[in-house]
Structure formats: C-alpha cells, structure tokens
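Coming up is one lone chain in structure tokens, specifically the form predicted on its own.
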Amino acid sequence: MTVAARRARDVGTWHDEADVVVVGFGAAGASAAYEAATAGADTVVLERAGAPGGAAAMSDGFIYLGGGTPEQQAAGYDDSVENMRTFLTAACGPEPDLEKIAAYCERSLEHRDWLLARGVRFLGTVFPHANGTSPVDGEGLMFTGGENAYPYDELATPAPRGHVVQDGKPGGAVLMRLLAEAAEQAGARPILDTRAERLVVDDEGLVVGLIASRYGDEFAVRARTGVVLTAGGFINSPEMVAQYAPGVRVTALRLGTDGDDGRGIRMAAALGARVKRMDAIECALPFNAPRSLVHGIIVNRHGQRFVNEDTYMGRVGQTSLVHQGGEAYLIVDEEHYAPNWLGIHASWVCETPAELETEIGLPVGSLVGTVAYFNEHAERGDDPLFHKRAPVLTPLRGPLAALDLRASTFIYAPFTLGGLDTTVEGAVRDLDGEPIPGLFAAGRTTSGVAAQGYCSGLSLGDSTLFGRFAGRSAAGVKP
C-alpha cells in the first residue's frame, strides 16, 4: 500500500481529531502521549494491534540511566553526567549525534524521577556474577555496555546504568503497563486495532493529519498541532532490510513485532524526510552465561579472534555478523565448559587445538597458532591483542570443546538503529535539515542516542525520554 502523503484538499472525511495524534503505542508513543495530554493537549493515540506495548513490551526492561543515580549510589557506584556522556560518546560510535547524548546525559536524572513518579520501581543491587544476559530477581542494576571491559573502562569510571524494572517478568511488560495507564489517565485516547498509512500535509506542507486503516475501512484524523511518529523500527520489512541493512538476511531471529515493518519512517521519507544511520543494527549474541564460558575465546571461520570476549554480548553479536558475517566459533576448555543458558551444547571436543581445528574445518595451523599465542600471553596475565582482564584471562588447557557460533546455528537477535533524523526535542528534519511542521517522531522510527554502537537499556531510555520531548514538541510547550 502506498505511503505518498495526501493533501489535505483531498480528505473527504475526517473521522476523528485531536491536538496530537500519536501513531503507536509503545514506549515511546505512550510517553508522547502522557506530556502532550498533561501539557493541555487534545490526544489520540493510534496502535495497529489491539493492545499498546509493541516491542517495549517483549523487553527484559533494561533502561539506560546514570550520572549518579540513588540506586547506584546505594549500589556503591560513583557516576556522573559527564563520566556518563564519555561512555556513550565513545561507545554509541562512529558520529555519534552529540546533542542527543548530552541531553540524555544531562537529563538522566529528572527522567529517572518521571519514571518513579508513573509508578515503576528500581533496585540499587548489583550480582557482579549474573550472566549478563536476562536479570535475576533481586538484581537492580547491571552492566549493560560494556563499561567494565577494554577500552570503555580505561576511557571512563566503569559504573553499571541498566536499571532493571521490578515487580514483574519481564520488565518491558510491566513498563509499558504503567506508561500505558499513565497515558490514558492524563487524558490520551487510545484508538487500536488502526494501522496508519499515510501523512496528510496541506497546501504550505504543514502535516495536517494521517490517513489510516481501521477493520480494512479508511479511516482519517485530523492533527490541530502535530503527529508524533512512534511506530517503530524496519526490522521486519525484508524490502527495506535488503536495502539498507543486508547483513542481517542471515538471521533467522528478529527482535521486534509486526509492526516493526518500517512505515512510520516510509511515511515521513515520502514527505521529504531525512534518514540517518539506516546501516546500523544491534545484534545480541547470548553466549555468555554461564559467565564461565566468557574464559574461552571466540573465533572466525579464519581461526582468529577478532573481539575482546568479556565486552558487552550485543557488542560481540554485532561484530560477528557485520565484520565476520555471523561466522563464529567459542573455544573453551573443560574446566570452564558448560551448556550455554540456552541449552546449547558443544558441536565439537577434541584433545588439542590441532584435532580440534581439523574437526571444526578451520585452516591448517590457525587455531594452533591462535591459542598458542592466547595461552603464551594468558599465562602472565596479558592479553596484547583485545586486553581481556582478569579474572576471565585465563590459559585454555586441554581437552578443548566448540561451541558453534555461526548464525546459521545459534541465536543472533539483530534490530534497526537507523532512522528518520530529528532534534533533540523531536522535530523530524527534511533533506535541507529543516523542520517539517507539524512531524515530529520518537522511538526506534528515529536515529536515537546509539548509532553505530549500542548498550541494552538505551531503547527504552531513548524512546521514553525523547518520546516525552516529541509529546510536548507536538502539543506546542517546551521540552
């Protein structure tokens, strides 16, 4: 169905108005929905399914907070703002946006404080020894980036900064449920089960309202100030993944929903809208629990490591498939083996790396040469090459097992960082870097905080806190 933008002249009928309608349901939109709706706002909110939550709502509930938050505090973490925005500006890289990292740096705090104040709830705990990977009860906070690995921790004061969202499982669930409510107790009108299809703009390109799609009817509503685009990501369009981010045809897993198929962006770019960083994907890869595993090393298909193992598990997800093309093997010795969390075991164990290369059908020599190289330096508590630390650098001794890492065996769970390009305080910008009037957008349908880099939480952090900018963006008050 076509997304070109309809001019104002040709709606026949307008089904229903508002100040602000917000297309989605999700994080982000409920949290436009709540300040545009508290700041005097008229507001609709359209979902395409018949629930808010989207893909919020499927999360672990990670948010990225810090600069010295009272759970870190009591956890025994000094953070501040600016400990906080070194780590995100190197680890949200290449060209990271600047503006957006300073202002989620600087305003961490307050938005913490706006989410207790809609009823979610955090823990000032860290388990040092958790898997990293899903939180378990009773933990509060943890590291969610890579901030205690090389070469985060020499770049700023490691600090953990995913707050885990309590009272329930999973925590994106329990989220959404709060904001959800929040949003429709200050006065927002949800409208489900209505998928929009296009922007309306009238004759001085002033977007006016969207036409959508209600129970196979169209259905048109009228914007009076602004339409908030909160519609998600483009991971589950395969037209615009092979356009944009063709390296992820090789997973089989997408983290997202149906409506992460990319319309929201598509509607905006029909307008004339810019787009941003839309090569840019996350991609989880959960080999790290039990934390044991992280002792062995991870592998190409060349014998070569090529990632420090103990760094964030999105950060080595990531590098597998964009820089290795999801081939990937981990080698661990048997003191340290076990099934991963998963209930994935061993593809491969052999006495020595020589027996071991042959069996996996990695060259003559590579894994020998690597390992002997790893467990040369190991042994004096060294890792030259991608400065593994203690107390996971260790020596692999025989016998040896491979675990198969490739992504046509094991879970790689990629999504879209790309999107439409927008200030700070959500106003979508058009090819000439100008607003559009009356566009704004939040949420994965934009280029966030991350671009090249990423750190689990920041979704949710990203499309709360700008969410809220676009909500009072579009409802005409100031951030």
Given for the second form:
There are 2 protein chains.
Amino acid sequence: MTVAARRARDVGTWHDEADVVVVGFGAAGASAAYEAATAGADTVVLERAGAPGGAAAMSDGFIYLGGGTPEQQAAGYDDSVENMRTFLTAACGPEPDLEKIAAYCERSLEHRDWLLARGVRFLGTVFPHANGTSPVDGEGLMFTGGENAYPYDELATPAPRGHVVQDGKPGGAVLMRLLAEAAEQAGARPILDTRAERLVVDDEGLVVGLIASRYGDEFAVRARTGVVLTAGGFINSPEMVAQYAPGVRVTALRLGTDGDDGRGIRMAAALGARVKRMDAIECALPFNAPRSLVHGIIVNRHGQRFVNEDTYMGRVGQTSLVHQGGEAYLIVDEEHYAPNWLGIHASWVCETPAELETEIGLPVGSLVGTVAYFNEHAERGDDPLFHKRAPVLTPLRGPLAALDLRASTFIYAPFTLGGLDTTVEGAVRDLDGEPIPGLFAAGRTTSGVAAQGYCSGLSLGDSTLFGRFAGRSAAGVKP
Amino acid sequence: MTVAARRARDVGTWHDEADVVVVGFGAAGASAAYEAATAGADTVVLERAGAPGGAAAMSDGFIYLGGGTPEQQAAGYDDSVENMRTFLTAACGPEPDLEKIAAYCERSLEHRDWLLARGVRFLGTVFPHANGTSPVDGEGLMFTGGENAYPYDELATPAPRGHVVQDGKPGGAVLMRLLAEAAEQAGARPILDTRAERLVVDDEGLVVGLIASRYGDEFAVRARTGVVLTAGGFINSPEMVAQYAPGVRVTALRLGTDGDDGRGIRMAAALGARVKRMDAIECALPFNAPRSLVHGIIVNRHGQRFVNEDTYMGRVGQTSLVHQGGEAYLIVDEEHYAPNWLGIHASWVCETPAELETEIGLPVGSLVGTVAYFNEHAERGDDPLFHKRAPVLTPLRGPLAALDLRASTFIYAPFTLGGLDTTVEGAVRDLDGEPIPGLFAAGRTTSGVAAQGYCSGLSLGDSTLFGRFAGRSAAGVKP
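Which structure goes with the form predicted in complex with a further copy of the same chain, now that we have seen the form predicted on its own?
Zooming out: every chain and molecule, the one shown earlier first.
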C-alpha cells in the first residue's frame, strides 16, 4: 500500500471528519488528543491496534523530569533548569537539538504538574541499583542517564531524573491508561483498529486529512485544522532498519510494537518532509542489576574495555551496538558475581584471566593484559581509561565469571531515535526547513530531545510534552 | 531559495528545452550526458561552476575496476567477477547494495573498455606504497580497499583494482577533460554558471524540467524525457552534515566542491524521493606513505589499538572518525620513522613508551601496555588483535616517534556516501520504493556501490558507470 499523499479532489467519500486528526494512540497521541480536545477542537485519534497504548504501555514508565521536582527534593537532590539543560546538552549529542532541550527543561516542572493532574503519581525515593534498570521495591526515582558517572558528573551536578509512574507495573501501562482516559474525557474520540495509510493534501499542499484502512476498507478522515502524526518509530520495519540503521541487524530483540513500522515517517516524507538522524539508535542493555555486577569490566571482542561500566546501561548498550558490533562480555569476580536479575547466569567461570580468555575465545593475552592494567589502577582507586567511580571500582580477584553480553544472545532492546524534523511547537518541517501546513508530529515519529545520546524516560518525556504542544498547534492555539 | 518542486502550469517561460537535462557536469553528469546524447537524445548539462569538473576533477583519478583487467593481468594478478563481488560485498557493508555491486562487477571489463574509448589510459604497474595513497612514480595500479589486508585477504583473492588515470596529474582532472569532451562531441550542450534550484512536475507527478538560477535570473529548462541529478554529495552543507553526519564536525577539511551542498538530494527529497544511509561517511587519512610508517601502531585516546594499520587508509580514517571521534596517534620506532610524504613530521619523540604516553597525554600506563603486548606477539609474527601482516608487522624498538593523527590537526578528508535511493538503471525511488517518473540520478547524489564501507576509486567508478546507465534511462533506452 502506497504512502504517497492523495489529492483532496480525488477523495470520493469522507467517512469521518474532525478539527484535529491524531494518528496513533500512544503517549504522544494521547497527550496531543487531550490538549487538542481541551483547546476546544473536535478531535479523533486513529489507532491501528484494538486499544490505546503503543510502545509506551510496554515500558517501565520512566519519565525524565527535573529542574527541582518535589520528588528530587524529597530524595535530597538539588537540581535546576540550567543544571538539567547542561546535562542534556552534553548527553543528547552530538549535535543535540538545543531548542527542544531548552523547552524540555524549562517546561519540566509544569509538565510534571500536568501529569499529576492527569492522575499520574510519582515517589521521592531513590532506587540504588542505577543506572536505568527498573526499580523492584517500589522506589520512584532513579539515575537513568549516567548523570552520576563520568563525564557527566564533572559537567553538571548529578541528580536523578527518572521519575517512575506509580500504582502498577509496568508503569507505562498505568500512564497510558491515565492518558487515554484523560483524552477521552476531554472529548477526543478514539477510532480503533484503523491504520493510517496516506495523507491527503489540497492543491495548495495543505494537509487536509488522511486515508486509513479499517477492517480492510478504505476510511477517509478529513482534518479541518491539522493532522498530528504520533505513529511511533521504525524499529519493526526490517527494510527501514536495513536502509537507515543497519547496526541493529545483530540484535535478537527489537523494542516496539508492530505499529513501529515507520509508516508515519514515510507518509510525511512522501510529502516532502525532512527526516533527521535516521541512524540514531538507543539500545537498553540491562546487565547492571544487581548492582554488584557493575564491579565487573566489560570488554569487546579484542579483550579491550570500551566504556565506564557504571554509566547508564542504555549508553553501554548503544556504545556496544554502534561501536563494537554488539560484541561484549562482562567479566566479574567471585565476590561480586550474582546471576543477573533477568535470570541470566555466567556463561563461563575460570580461575584466571588466561583461562577465561581462552574459554571465551578472546585473543591470547588480551584479557590478561586488560585485567592486569585495570587491577593495578583500581587498587589505587583510579580508572585512567574510563573513569569508573568508587565504590564499584574494585580490582578483580580470584575466580572470574563472564556474562555473554553479545547482541545475538543477551538482551539488547534497541529502538529508533531518528524521524521527522519538527519545531518545538510540533510543526513538521519540509526540505527548506519550513512548516508543512496542516501537518504536526511528536514522539518517536520525530527526532526528539534525544538526537543521539539517550536517557531512560526521555521518550515518554518528550512524547508527552511535545505531544501536548503538537496537539495544541494542530488545534490552532499556542503551545 | 526553496527546493520545493514547482508545478509545470506555474512555469511562465521555458528558457531552454531538451530531451534530457543533466544537473552537474562532474564524472556522473558527463557520463550521463555522453550516453544520453549518443542514444540520440537532445541533451543539456547544467553546471553551476564556470567549467566542467566537479569533485572528480580534484581527485587523484583512481577508478575501481576489476574482474581481470589487462592491467591486473600485466601486473600478475588474478581476478574474476566473482572474486571482485565477494570482496565488495564484504567491504561495502553493512547492508551493501547487492544489486549495484553485482552490476558493477559484471560490467567492470566493459566499463574499462568504454573509458579507454573515451581516451582514458591505464597502466599495469603496481604502486607498492599501498593502501590508497596516490602513486608518485607513474604507477598505474594499486590496492585501494584493503584487499590484501585482514579480513578481506581471507575472504577473497587479493587483487589491486585501483586503476589510476594516466597522462597528467591529478588523474581526475585528466578524466574530466576527456569525459567532458566526449559528452560535448556526442552533442550534449553544456550550460555553465547555472545552478539547478528546483524540479518541475506536471499534475500527474511526472518530472518535466527544472528551475535554475543563471547570473541571478531564473532559468527554466524543460526536459522532454528525463532529468538526471548528478549534483554531488552534501559534505559542504554544514546544516546537512549536522543533521545527518555530525561525526564530521571534528575534521578541519572537507573533500568536495562548493557544489557539494546536497541541493540535488534535497530537490528530489522535496518531491518524495527516498534518501538512504545519510550518515555514511568515507574519510581518507593519508598517513601511510612512506610505507615504512605502517610498521607503527595507531592508538586511540585510551592508548588502545583499534584497526590493522596495513589496511586501506580510508578504512583507517573512517574507523577513526566514526568510532574514535577522530582521535588517533601513530606510534612508530626510529628504524621505520620518516616524515609523512605530505610533509608532516612527528609531533613527539621519546625514548620509551612511558615517556611518550606522558608527552601525548594518554592515560598512564596505557601505551606502555599496548606496546608491550604488541611487541610480544609481533616478535613471533602474530597480531592477535587486528591481524596486521608481515612484512610491516615488526616490534617497536628504541626511541619512538608519534604522529598526531587527530582530525583537528591531521589531514582527514571526509565526503558523504548517503543520498538518493536509486535503481541500478538510475531511477530515483520514492518512499514506496517505486521509480519517480522522469527522475534519474547517479554519483554522490545517490547512495551507491559503497553503502558504507569504501575503496578509493569506487566513487569515480560508480559515478561513471551508473551515470552512463542513468543517462540512457533518461533518454528512454535500456542501460
């Protein structure tokens, strides 16, 4: 089925009509629909699945918030808008979207209030098994971006910003129940089991609706003021992954729903929308719980370390996937070994690094040298190469275990960060950088706050905040 | 100036008209124009500069040819279409374009004949200072892709395929003189100092011409059968580089002309053309002549090796830029040190690795360990980590010199490999993967044979071969 836009004059029958037509009932779509409806716009939300939720409902429910939230204060952490911005500018690059980061930080406290008003509840207790793995004892706050690890701890004051949605697991499902209810109570009409296929434009290039598929039939929906694309990313389009982000090919898993097939991006690009950073991939690699495992070192297929193991586990995963071909091993000593909380045990256990490198199949002498160098400096409390910090910086002693962190076997959960180039207000830019009239987008259909680097909670965070903006823009009111 | 397509009915005056309109008079454009004109099409070539040439005319004039050329045979090398294809499939990935590689290899001998018929001359003598640096004594053939280095030497029979255009320097200027003359003699009309700005489409979406700018005035050219975009890449668009390939930001140099501003790509994308692999960057790093320097090791900012130093220098450059942030140092011993042929001397000279790592500012003990490990195995003729080969695999002895191979100081010459998604025949694909009627492209405006990996000579090679195909397709004849 083509993604090419159809001319309005070629649409025979409009099957429905609204001021604002939102595509996708995930976090961004629900937020957009709520705001559009609240602004007085007659609003429909098309969802290809049989219920709202999207990828957001599958997530742990981290929302990246800061600038001094009550939860941060309760946990004893100082934060400010400026501190948060300094961190995100460093962590979301290279070439971060400075305008989106600025808006994201400036609106963070207000956005938290908006979420609370929708029934979301957060907690000011910190989960210590950082960085990025889901809390297990109901804690509400967590470091989710390496804020307390090198180099970020030297650039900005570390503060945890991953706020976990409370009152159920996964938190993302709770969030989506609340946001979908809010959108419907505000008057947005969901149209489920309906997949958007193509945009409709008038002769002047104004987007005036879309063609969807509903139970196998064509379903044309007119949009009087705007269409909002919040249709997810493209991690589940093998063709698009091969074309834009081939590094993902080695992972056994993909993080997303069937709807993350990139159709929202392609529909807009077919109309001349500009796409951005389509190679950017985030990749969770939940190796780091229990926390004791972070005492270990992670090596590549050459037996070399390549990252500070105590940083955000998504940064470890991204680095491994993008720069090491997804080939990594965690080497940890007996004292700190425990099975990974996901139930994964060591694949190898040996008395010495020499035996271990042979068992794993690493180059002869490589792990021996890496461990000797690491231990020599760890004994003095130094990690000259990657700056892992105390207390998890300890020499490797006695028998060693190795977890197989290869993408073909371990849990790498990649999803795409690239997509439509949008303004802060949610307008979709064309190849000149100008807004395409009538077309808006948010969430992983767009390149968002995380241009390339990532923190857990940024996707729910920018989907909901910029979803709100896009919904208001589509309704014709200022975000 | 917008890149948005204009409707044909909104074009007041057509200032010129032809069957085939070629945009850009570089290697791809000249080849396309020659073939279109030879096929009987009335052909014009628009060039924004005052003379033909493009980036091709600045190049050393390597053309990647193989499958058993007379030059390869004269030099004593066996090659076959299948052997060449095996190599390129491994070297041009991940996710290489298998159809383009197949056509490229199958047509290589024929394409060499075509080049000879245009007056190009090659030589069957091999330049020993491989891999990828320009010959100095008039040699005609060279390894330009790591064919004789790990891992490729284990996958395919090594054969040199970089054929250097003879009879003048740079070879690319000789090539362009010959190809431009051929195009003009075939009847193609150049229109110089004329920059294509936007495409023109009729109401059915057929590309029927373009709008150019000529001495500040609008210049509309009608195309009766097709437009061929051969307008170069986007290395000289800071905005596009930031959006698609931000890793380039650290290099002091960019390889291309002012015309490599991505406008050809954007004009087509504005019409709904699909772009592909926009993050892919090749980067020459001419550190490896004289050949004795390859006895050295290259380390990153952690003092770790990351590549076999004896592979194609463009692969070293790409790896350094993409995976090491462009931070690298070449460490070589006194016996093998000589100033780089580009006139660059060692930045540091020390008696020991310990002193050298301090001088450079590498982490304490890092270079000491790397050199010790390398030496231990090199003495036995092994390089367990990266498989550098004899005779350049020798232990580092005595005083050591270091060349500063950082992108901020050394010569990194990056150019873009991403662009329009085209068929082998040169049709530009839309977001559905279907040809956009009337629109063709070749050269660095497209994603070509080198989807990501690269060999010197592939760009002149695929520009000329697929330029030919695109020209014939635009003229309405089979490639």
